[in-house]
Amino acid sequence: MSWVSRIAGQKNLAAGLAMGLAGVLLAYLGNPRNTGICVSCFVENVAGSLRLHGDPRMTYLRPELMGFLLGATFMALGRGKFRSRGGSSPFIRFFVGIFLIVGCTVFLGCPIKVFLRLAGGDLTALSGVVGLVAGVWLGVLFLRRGFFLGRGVGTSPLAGWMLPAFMVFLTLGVMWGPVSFKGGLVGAAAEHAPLLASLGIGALVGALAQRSSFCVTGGLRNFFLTRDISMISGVGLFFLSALVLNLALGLFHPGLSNQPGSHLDHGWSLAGMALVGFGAALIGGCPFRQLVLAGEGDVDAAAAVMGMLVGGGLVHSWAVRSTLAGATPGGKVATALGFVFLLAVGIAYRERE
């Protein structure tokens, strides 16, 4: 391995075991249960603050989004990497946004909290874990032969900041707007670490990831596109760390039954995250990645993270999202539209010699 490997592969370390410790804190501090860290949870959860869907026991203005993608921007600045740029198909990834909130809402989890879970002790994550690197490899056959969605090109600053400036409101709503708009009254919503904690811990986690690159997917996808495992490596100590700390705080229960947050509807778990897979290869991250994107000026991943905002509406205003009794049917004929979306995708934008 090259030293610039060595390098991104401890950068990929420290993130990964920020976040595999970040993620088992937060639930330790008072969010549900192996769900210390959910970016679709999260973005659901803002989305019903937003009014994009009427469920209260789903609408908190959860601080860790924001904090993910306010740390990104705080550490791109420090390293002079906030760059304005775009034009690489925004409305593909906007849809694209939509159907990665679908595949997460049908698994009841995004690719970090697969590995939350798992490192909890909900074998009902494997299917997750399954349909995920399946999803990635489907991605990585497309990418081979020639699919791109264009180059992003430098753009207006405003337009880089447009996403970063919403996110600075939604955090002065969260401190210190009524009741009303913050939510986190009932139900999974009112189950929070503390508001401060909350912010700062996904600050720092966003901030890491931006140094490192750091993305579950991204590092599925490397490791089948050159065999390059410095980021795998950083996912395989966000496992191991969260794994480790949930037993030393007596929070691993190891079992199919009785998960919170999970359901026994395995195949549907299986395609929900290949789902999730095959959309963050094509796009380049997994939702984690793209709310860092947006926090470095990406106007193409800020519409992916507008398209995941709306998708958290869509899945409960339109009965999508899996219930603990498994997928809905409206969950599996949205997957399947998912999938023959992505695939058309796939195919139109293949270069051709």
Given for the second form:
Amino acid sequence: MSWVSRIAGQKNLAAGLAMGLAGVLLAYLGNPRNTGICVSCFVENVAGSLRLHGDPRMTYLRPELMGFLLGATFMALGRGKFRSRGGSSPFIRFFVGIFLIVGCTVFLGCPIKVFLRLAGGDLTALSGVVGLVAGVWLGVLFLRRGFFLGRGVGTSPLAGWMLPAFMVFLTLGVMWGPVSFKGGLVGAAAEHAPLLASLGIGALVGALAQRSSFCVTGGLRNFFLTRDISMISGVGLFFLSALVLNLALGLFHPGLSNQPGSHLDHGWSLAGMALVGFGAALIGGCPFRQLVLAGEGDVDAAAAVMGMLVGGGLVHSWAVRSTLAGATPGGKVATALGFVFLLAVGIAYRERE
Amino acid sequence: MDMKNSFSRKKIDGVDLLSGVIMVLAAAFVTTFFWQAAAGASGSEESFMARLRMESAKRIEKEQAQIHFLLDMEDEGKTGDALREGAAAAERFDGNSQFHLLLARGYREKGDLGTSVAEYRRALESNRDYSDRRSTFYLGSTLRPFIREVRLARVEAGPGSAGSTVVRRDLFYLERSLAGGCH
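May I ask for the structure of the form predicted in complex with the partner chain now, the form predicted alone having been displayed?
Starting with the chain above, the whole complex follows.
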């Protein structure tokens, strides 16, 4: 099979292109630098609005998050792909969701932001790329040895609609709710693109991701498992399009020192992203993919999203999140615990022949 | 004579009356005692809060007085004394970023750029308003020229100057803080 025929996933290319452009555009329109799309940052912001932590600088009902999920819901409905399903170890996925956010906040960004940071010239993100690849590779080792969280089965439509309905509620909150609820007054939370742009671009990206199954860690997993490059080619185009648009808009500032939302603890950046890659490989997708799956009615992914939301609160309350000075003691302990937990899950859920 | 009739015919005698009075008085005493105890407890809570309020006010007064004292010392040209007093005050009033800012400015004027960078870093770590572009306390316009000044001085001093790595890390911290981002 030639490499040209292998790049058959035009849907992935389209999704990657759109996400790269959207990621830079949202930052250009007002989101924090290199943070046009960052699921973990957005989850932390929403957790703040829900009073799961008390840091007003990370408290804003980011409309992009609702857009991703509801965009996926609309696309799934339009294609007749909305299926309420669940029962594949949801409680395990809940805790993996928590540790996904732990890893992301130790690095300071989700797998999508790793590439957005790199596309903005932030060379400290390179350690995150290495970590992410290593983490997914570790997860693939378990997948190859029969790791399986159990088969999900069809369930009541009410279960599948719970999270989309919750997101509709949050969307109404950000559009018409009081400022005390939606936040966004100080610090990074006050940096945001116009509401309708955030919501619209978020929904578009979510819809395209549903159509294409776009996933950063999924692309790496497919490559390691089957040498399939269709999904990872979308990730490559995502990075390239973001890089080109950053260059065109004058947002490309290469270097190690003058980078927003970063630190110089490269070892812990690597470890944090490795934790994310490992966890994402075990539960079948990165934080962004979990949102999209939850939008399609996947209750197991919804459990992971709720875990992410709880994690978004805990990383602030327990000082797990890295600061600009580097990884915190809490972050280091939580990362180590995360690896122990994921290894235990990996061993416990290995199906033996 | 059956039992029921014997009870109904029994008259209240003096002993019964005395027992009743004693019981009522005891109940009144117990009720009053607990009432007063409850009132006393809430009273002590109120007085505790009042004491706390007063102590907080005194502490703030002391901090403000100390800051003005340092500023006055600087105005009088006693920078060395001001820096010594300021370092002690920063330790005593741990968490007050203003002392670190004053120290940073003082060391900068004195030409000790490395220590000044460290103090600016401590100020930014303890008060994130200083690196928030939307805050009135944003220090971007002060710090950016300062960072350039320190970089230039470091280039002139050459590699391997004392405390070089620490200063570089602190400078990176200042730059990252001013760069914004989601943190």
